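In structure tokens, the next block holds one chain alone, the form predicted in complex with the partner chain.
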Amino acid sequence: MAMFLQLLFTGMGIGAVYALVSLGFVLLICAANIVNFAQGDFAMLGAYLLVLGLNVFSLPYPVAIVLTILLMAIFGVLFAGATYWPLRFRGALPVIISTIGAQIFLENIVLYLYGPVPQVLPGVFNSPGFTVGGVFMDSQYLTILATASLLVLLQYLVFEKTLLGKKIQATNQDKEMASLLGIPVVFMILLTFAYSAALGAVAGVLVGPILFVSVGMGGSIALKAFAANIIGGYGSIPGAIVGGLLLGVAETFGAAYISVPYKDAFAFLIVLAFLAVRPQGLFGEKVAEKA
């Protein structure tokens, strides 16, 4: 039983990280109808900014985190300006390709500036964690779960209960209609980019102390997050969260009870199964073929 709970705990922790990155994916899919391949690099950049703030500028932890997230939100807008804006009338594919270009560019620029040696990022708490009933509660995994839940709740409140959230939703649903209603569509899209980058940064800052901070850290997370997105339902916000958690738990259990070396395969087997049996995912709506 202790083993089961231990696996569930770490699986949920990793899953929460997938969920946060997946959420960033979904928001951009909704707002701009693009798949951002550099989503994982938002996490990587966030983690490096925190390393920079803590180790180079010796800022206090809370200040460094707030600064990191703010800077990443600004970066999200710049990112939109560079990859999305010039190509916005050319359809989704050119933008997707330009995000792949951005991914290569960002990873190599960090490699050039920071070098290849992984960096150590201290956790939010000094204590590594505690044991309850034979289950080790890693303090960082607890932080991840708490932060992810809080963010999801906050996002729900903003999206459903505020005018700003409703405007963003309206923009996502129909840009033309929204702009006829006087909603500043461009501002809403840029805001979504900023939020998506900030979410990525939160994921990076949370996972950095566990996986260490390296140039390639975003790549595998983003791949799993995208898989989570398909499982949950392409473009579905609750789907991103549930899909991420499900994937994290499934791969941890698959590794423990079936085979460790094929851990990564489970994630993609589940995706294949969903694509075959329920292509719209858990929360997705069936999209009727347009005449």
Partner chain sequence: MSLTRRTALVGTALAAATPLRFARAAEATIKIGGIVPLTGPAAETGKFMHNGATMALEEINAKGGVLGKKLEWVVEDDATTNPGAVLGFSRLVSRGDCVAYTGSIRSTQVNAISPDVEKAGKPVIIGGTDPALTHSGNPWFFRTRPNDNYSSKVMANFGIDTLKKKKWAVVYATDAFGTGGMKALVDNLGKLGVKPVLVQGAADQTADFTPVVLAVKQANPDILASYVTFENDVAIFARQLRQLGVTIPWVGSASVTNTATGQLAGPAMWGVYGVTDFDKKASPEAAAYYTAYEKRFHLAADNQSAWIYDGLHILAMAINEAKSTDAQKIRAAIMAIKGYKGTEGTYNFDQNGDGLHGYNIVQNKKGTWAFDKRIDFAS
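Owing to the predicted nature of the structure, the values given are computational and were not obtained by experimental measurement. Rigid core (definition): largest C-alpha set, two forms, superposition within 1.5 Å. Positions refer to the first chain, counted from 1. Compared with the form predicted alone:
Once the rigid core is used as the reference frame, the Cα position of Gln140 differs between these two forms by less than 2 Å.
Comparing the forms between these two forms, the C-alpha position of Gln103 differs by less than 2 angstroms, with the core used for superposition. After superposition on the rigid core, the Cα atom of Ser149 is displaced by less than 2 Å between these two forms.
For comparison with the form predicted in complex with the partner chain, would you give the structure of this protein in the form predicted alone?
Excluded here are partners and other molecules; the one chain stands alone.
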């Protein structure tokens, strides 16, 4: 039982990171109706910016984290100007392709600057953690779960309880009508990109001390987060959370009881199962189209 609970705790910690990145996907789906395949690289860039702030500029840890998130929010606006804005009237597919190109570009830039050697990040707290009932409660995993819970609650409240959230959803449903109603459509979209990038940076800052900070970490996280989006329901906030946690737990248990080298395959087996049995996901709705 202690082993089971330990794996469950670890899986939920990893799954919370997937959920945060998946929420970034959902934000842009809700605001601009696009899929940003560079979302995982927002986490990678955030982790590298934190490495830069700590190791090069010797900033205090809290200051480095705040600056990382602010810089990534600004980067999100620039990213929107480079990948989304020039192609916004040409449909979703050109924008998606441009985000894939941006992903390749960002990874190669970081590879050129830092090289292939992974970087190491210290944990947020000096204490490694404590043991409860035979289960080691790692401080970094606790930080991930607590931060993810707060951000999930914040995002839910913003989307469902505030005028800002309604404006973002209205922008997604009909940009022209939203503009006629006085909603600043351009600002809503840029704000969404900024928050999406900041959310990715938070995920990178949280997962960096657990995984080695490397160029390939962003792509791996993005694939899992997008899979979580499919499992939970495309564009669903509750689905992104549940899907991320489910994937994290599934791959942790799969690695422990079946095979470590094939742990990444378990996530995609679950995706295939959902596409075959329930393609709309856990929280998605069936959409019927007339022939």
